[in-house]
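The chain that follows stands alone, in the form predicted alone, written as structure tokens.
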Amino acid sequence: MPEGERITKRGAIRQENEARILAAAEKVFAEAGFGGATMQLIADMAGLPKANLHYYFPTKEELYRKVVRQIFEIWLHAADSFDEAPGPVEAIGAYVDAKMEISRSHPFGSKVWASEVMHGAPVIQDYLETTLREWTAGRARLIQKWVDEGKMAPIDPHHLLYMLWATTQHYADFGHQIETLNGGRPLSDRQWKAAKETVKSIILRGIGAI
């Protein structure tokens, strides 16, 4: 096998193993918390030897921070619509769609983040004080610009963002409650679509954007 092909294959194996580990770690950290999770539990969930886990992530804290950073970066990309949209209807509508889809596809990551923050963010406080603060300030300035242009009601941009986060992440963090109230079944594709449209309608009408 040519050297370039071997390198490509090794890279693909590494990506696959890291993805398996991160998916397993999301679930274990969500269910057991940082303190209750062990590298052995995560290795078992991933179906890999513990030694392999330590090869990719030498410590539990490093793996935990990677899990948290991954969901955070996914959420950040969901807000790209703010930079590209002409106004709040398009930006917030697309943001709600993206955030709710993330709640559907990454419920455990959302729960890890929620648990971490509710416990005072002992591991990721630096993220909150830097990246999240800067990101929030940038989105708030853009929302204020739309307010000043008369595209939406004069509301506090920060509280709008808090409401968007709380509403969209509810579908991940309280997924069990939603399933229970849905007859013990996960929401269907049709129900997810209806949920997105309902949330968008309530928020966009509430801020006077439509």
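Think of the rigid core as the biggest set of C-alphas that the two forms share within 1.5 Å after superposition. Because the structure is a prediction, the values reported are computed rather than measured. Positions refer to the first chain, counted from 1. First, how it differs from the form predicted in complex with the DNA.
- Fitting the two forms on the rigid core leaves the C-alpha of residue 20 displaced by at least 2 angstroms between the two forms.
- Relative to the superposed core, residue 165 undergoes a C-alpha shift smaller than 2 Å between the two forms.
- Between the two rigid parts, the smaller one rotates 15° against the larger between the two forms, as C-alpha superposition shows.
Condition change, the form predicted alone to the form predicted in complex with the DNA:
One chain, no partners, no other molecules: that is all that follows.
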């Protein structure tokens, strides 16, 4: 079946190029914003002619949409630990660890997401109203259960979740400011570990879980 092989090969090229473009786009959108990013810049960074971007992604907005969705998926998987844990200490501890790791490994994605939400979520609004709303409601119920069981102090679950998002994503979104205050150097492994421990310790102690 030679037809199959040709399709496979063609698919491989497509997959390779789309991945290169998406990675470049994530970086450029993060650093320049949607309006400041240009297809030319993304093309140069991806090492492809500008017209090829329009071949794989018809419009700039379509490309942007893909980038935002990609990040959203990563956020969601970070919360898997939440459900499998017996209580707040394990769940929130693992969640903070996971989100801090993502802030370190995907700083561009985090910034694109932040920018999208700050501008009123023009392309991801439907996800906020469906997927994110359900995810949040589920985790809020779980936290409320822990409160009812006396495993933590009576904290409003939503505000706790906002606090977890804010503190962990801050290390990506405001990474430049943190780096500047760190003498112009990125946080070292030791400093990242300290950040994680500090965040976990303040929050877990703060909600009366430890």
